[in-house]
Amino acid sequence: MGIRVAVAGASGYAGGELLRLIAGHPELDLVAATAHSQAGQPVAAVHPQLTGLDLVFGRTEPAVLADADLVFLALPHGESAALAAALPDGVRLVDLGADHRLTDAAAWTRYYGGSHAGAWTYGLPELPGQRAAIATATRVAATGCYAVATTLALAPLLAAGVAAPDDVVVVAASGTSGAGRSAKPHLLGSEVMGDLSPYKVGAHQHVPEIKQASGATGLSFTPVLAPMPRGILATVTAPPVGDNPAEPREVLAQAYADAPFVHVLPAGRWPHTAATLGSNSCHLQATVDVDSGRLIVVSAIDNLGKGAAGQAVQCANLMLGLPETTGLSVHGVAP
């Protein structure tokens, strides 16, 4: 028997990706997968890519999950806190939702509404000190997908003092799986294909998380829905500090020299989403705008990998005393 894990909310896209990663993980033993409307259905009937995984969705109730050593909470925003409070203290938890990411209760109320459930250890191992903090935590809040793509691009530049934190601009395109699996008219194939559309302009809920994690103090963020299932491509810009700014690519390369999942690409090669598909990697490239002088970093991730399920497994590995790369791939799938 391996380490017993369970997934609450396993019928969604992130939940299905978690099940796939757990099934291939050498140390984890999946003992329960729960859902709401899909309870009682075979997992493979909802996730045909998991044919051969002989498991039936249970109801999302504490009794179904309490016997696990670690539970992944892949629930809609606002639903994790109540379930977490009902689980035994000895069960480790990784929350893929937003409930426990923000330290500022006012920011939670402004962007999500309702009462703030309190902050857990933030689940981005590549931030300074976070790998050790996650390793000793029993409650970890995994990152938002846009937040990890943006923070990995931005945080080292702000920490090194080469980029100004008060005028950060981000435009990020995401695949449709980032909007979840629930049927929505604007996500129909006939609506999405051949189209790019911005949404939540000037008011996206990942803004306070990005500021909290990266150190930015002023952020303009525009998300764009792209006609692809998976992936995020974020373009992050900020003004330099001083008249002779440091080369941003070198700052990133130094910051991530020992990070197994963050790859600063060779000079002249730019990230693209297909190269990260199915992986837990983030690809980065940076330059200085020859006209404005602004620092530019482009970041690519799989929103269901490093942006969700892969990141959660990376955190779980650290919490369980395993190498953080266990069961995760640095390489994407092509074509």
Given for the second form:
There are 4 protein chains.
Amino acid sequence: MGIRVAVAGASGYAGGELLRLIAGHPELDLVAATAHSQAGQPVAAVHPQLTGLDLVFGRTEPAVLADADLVFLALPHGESAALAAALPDGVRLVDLGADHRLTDAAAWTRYYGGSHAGAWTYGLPELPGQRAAIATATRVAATGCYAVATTLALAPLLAAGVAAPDDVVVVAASGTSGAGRSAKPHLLGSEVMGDLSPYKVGAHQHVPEIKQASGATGLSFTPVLAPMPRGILATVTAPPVGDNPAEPREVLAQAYADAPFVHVLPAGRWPHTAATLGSNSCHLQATVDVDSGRLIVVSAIDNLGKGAAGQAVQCANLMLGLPETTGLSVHGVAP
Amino acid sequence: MGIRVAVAGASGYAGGELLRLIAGHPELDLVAATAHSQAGQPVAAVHPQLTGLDLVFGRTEPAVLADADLVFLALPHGESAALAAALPDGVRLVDLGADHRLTDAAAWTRYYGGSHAGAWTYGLPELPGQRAAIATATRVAATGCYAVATTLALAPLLAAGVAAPDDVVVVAASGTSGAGRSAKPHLLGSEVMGDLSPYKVGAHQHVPEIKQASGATGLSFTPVLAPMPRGILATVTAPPVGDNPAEPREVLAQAYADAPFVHVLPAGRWPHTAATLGSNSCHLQATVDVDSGRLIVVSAIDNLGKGAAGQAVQCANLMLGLPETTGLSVHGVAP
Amino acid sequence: MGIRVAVAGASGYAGGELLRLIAGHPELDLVAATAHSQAGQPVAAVHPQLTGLDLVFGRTEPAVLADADLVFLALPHGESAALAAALPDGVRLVDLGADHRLTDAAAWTRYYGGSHAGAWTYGLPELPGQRAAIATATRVAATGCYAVATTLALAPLLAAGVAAPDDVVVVAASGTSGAGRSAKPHLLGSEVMGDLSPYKVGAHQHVPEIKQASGATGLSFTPVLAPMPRGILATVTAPPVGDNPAEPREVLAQAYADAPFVHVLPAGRWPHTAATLGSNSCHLQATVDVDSGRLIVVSAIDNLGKGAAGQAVQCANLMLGLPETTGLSVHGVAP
Amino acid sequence: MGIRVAVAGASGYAGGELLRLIAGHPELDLVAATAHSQAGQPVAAVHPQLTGLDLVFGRTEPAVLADADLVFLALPHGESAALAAALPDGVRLVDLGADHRLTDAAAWTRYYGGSHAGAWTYGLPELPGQRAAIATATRVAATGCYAVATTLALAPLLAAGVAAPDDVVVVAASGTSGAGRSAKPHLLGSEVMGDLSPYKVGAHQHVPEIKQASGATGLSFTPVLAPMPRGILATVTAPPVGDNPAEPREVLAQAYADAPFVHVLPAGRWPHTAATLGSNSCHLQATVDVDSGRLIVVSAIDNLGKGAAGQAVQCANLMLGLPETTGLSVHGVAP
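Starting from the form predicted alone shown above, please give the structure in the form predicted in complex with a further copy of the same chain.
In what comes next, the whole complex appears, and the chain from above leads the way.
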């Protein structure tokens, strides 16, 4: 008998990826997957890629979930706190939503509206000290997809003092699954194929999370929707500090020497998203811009992998005392 | 220590997928991966999705491969026989190429030219008796991608006598990885995105293999290149036999009741390729056409999974006495 | 002053393409574009590709349209008849919907339900005699997208008696715009990219139209949704008649010698959809299958061009006494 | 009889688009299209979208081109100067390549190597004074695709003194046709679909052109290859000047009030590439970043339209005394 886990809100894209990872995980037993309007449906009718998984969606209610050792929450914004409060204290929780990521309640209110539900342990194991913090936590707020891609690229350069935190510029393009599964006209295949479109330009709600996680103090962040189902490519630039900037690639390589999922590529090779598909890996590369002198770091992840479900399983592994990499793939599915 | 395996011709797309599957396989140890022009290159420089796999391509020579318990051959047409002859008899071989699939030498010569190298045990475990034959074989010719998709859809209907073998019509669309990795202008992204293009219309070299494997005696087969990296969707139609045709879905369900990778979907759900991405699964559904009375079966596979590398690993598992499903996924990576 | 035209139901994909074609047409003046829920919106807010077109959607009401010389109807099924009845007799109508295509009321009821609104002149100018019929008609039902692609490939072979009409098998893949603009989950970009999915297998509502237009008496028609915004590729096969079948390519070339938009490609070149993007062209090629002897014809069109809006403008040109090609492009936008 | 034009180097993607535009242009007659290895081939065999255009590629030699009133040069880098020198002085030239864009010979040598061939009149009619300059020029160097997208977004803000020129950061993603038609493995459909990949990070050869054209003095420019055939989306940011920055959208709207192809979108609507497909339009929108205060401008073009062939025809129209918009479309082909 393995460790009993459940997924609340399992009918969306991150939920489906969680179910896939749990089904292939050698130590986890899936005891429940819940949904709202899809409750009562076979999981494989909603997620045809999980054909062979013989399970029916339950309702997202405490009674369905209380029996698990650990529950993944993949719920819409604002629904995590109430459900968490209704579950027994002994049930570990990993929240894939944004509700418990920010420590600054005012920032929450500014970007999301409403009152803040309070911060949980921040689920980015690669940040200094965070692996240990997650391992002892019972409530973890997994990092958002854009914040993963940006923070892994940026945080070591700011921590090492080689990049200036006050004028960071990020342009990050994401596959469409990052926009979720609700049927909106601008997300139709006819609209997104052959198209690149920016959105929430000038004021994206992930800005405070990225600043909190990375240490940036001034951040221009522009997200772009790209014609592919998965993947985030973040181009992160920051001004250098001092006259003789350290080689940024070396700073990153040192920071992630022991991180099994973060790969600073050999010099000359740049990250691209397809190489991370289906994996929990983040690929990084960095250089100094010849003309402007800015440090440029490019990071690539699978937004549903290291950006969501993979990250959540990685946190769960740590919380459960399992090796961090259990049930997760370093390798992507390509081409 | 696991079972020692090697991949000859590992720089192509099927080769890369083999390396990915072997790296995640709990019983196999990869001892060599060879290539031609890429020999000496790090594997991850050629297959960036395998970043973290610390291996350099060797040369495709007997000495590099002779030490393995089993060698996967992912070579261009016509190169398998010579390499096989130069390897010790004790080395098991699974050939992903077409060289040893056909029992009819004349058919080989007609479609491929040159003299036929002789047939090996045909690597489609789901055919009657074939699972046992593969388990005792030392030389297996894994099924071609179009033949997998078509034969799994068709063979049970012909064997059961509910469909006529002499007027089978198949249209099968494939992702571009099926066309290989050599850089040809018509395979450029600029050409294939937004495009569907038929090729080798009226005389495709896979026709004799499909006829041999499925039992069809008259076959119109039209392949189409589709704008996606992976996946085959085959639409297979055949005239019904008799006045009261059996329900084709039931015939298929019975035939594959014990096949772990072939899923006859619940009535009303039709296969689509994305649900099989990265998996070794084949999804099937069937009906009787209201207007023409023809039986219609649709099958979906990942051409690099069940259509190539996954199939090859499935055969290797059987040859090595391992459970058929070891190291292979039933679930796809979607969306 | 040009000829006054209007588009009823202009907020969908076919409607948008009509507006684009009319805006570039040297003889037509757009006097109204109507919509339902989008009425009151600027056209360019709904169709950003028409930025620069300074027009607001009106309501789909007779009063808004009655002033035009010709009205294009791009309405949901079942809405054309009532609107047509409410417009003055002198207003010419081209219906892009299915309401008035079928001459067989029973077939209508079987596939669409409800009672049939009656047939109008069938809008496929390339059928024998049809160009003249359209030129004198005031009510034209433009051909459906799948029917265009299939009929242009098939009708000449059946008319010439070289192919048998009773066992026609068609598999046709379409870009997603053919499924319309209403936001349904299975049409999301995340679902369709990287995917091929069949639908309405065994009983598609376009079967009676294709039979009526092409002369087929037995038809297996399987439509497939393909990961691209536009384009239809139809693979049409039929048994040969007689022992010495005519060369099918020659039959087609002769049939379309005077058709400005139908191109039978030089031997050896096969149609592909991208070459027709944005144009009103249909590309055709044919051969005899080596194994089965079946005749195989492949046709490619832009489903919104020759399959919808282009076809409708071609019909309008004929009805208005203009050269058939006015304002339409033979050339596609590629790559 | 129209004006006689020819295209040198017409077998590539920009060349094909030029042929399409010329074929639809009411005042231009195409008298020759030349190529290197494709000389002697029918144009439609190389560009199937031009089926119906009855023309064979000539050789790229002065004798084939000397008879034209205007020649478009779509040649590889470094080949324009020699051909131009061999043509009669009376032949007007529009070069789509980079050879004659830069006024700074040292910058040319640094990024391209070799000696500089000298600057021609810069072909961006929307820059102040440039429309008149082009109208009287006989030699015009059309703007590069990335430079079009970036300069149109940036130049008015720098000219108006509302943005600082010394810390401009640009991330621009392009469809694959921008990388040309030579068959390279990383441009295969299997590689680019589902993928975003940066390239030439930190030192792109278009940096000096963008600085020269826009007035930027410090520029970080990162190009990204996106999974679509056409389109560029440029995200351009610059620090504000002064404490009360002007509304950047208003500055742009004023600058382009009379430019028929540059559309500053209504507030709230952001550019996306699909809306410009096949057109000569550039869509722009701007805002001030809430967190960083940076000005952000996003521009979208078709890289083969306003970014190459469309721009070249626009310049040719001016040079020939035709209305600037003749034969060019403001509207895109979408979806």
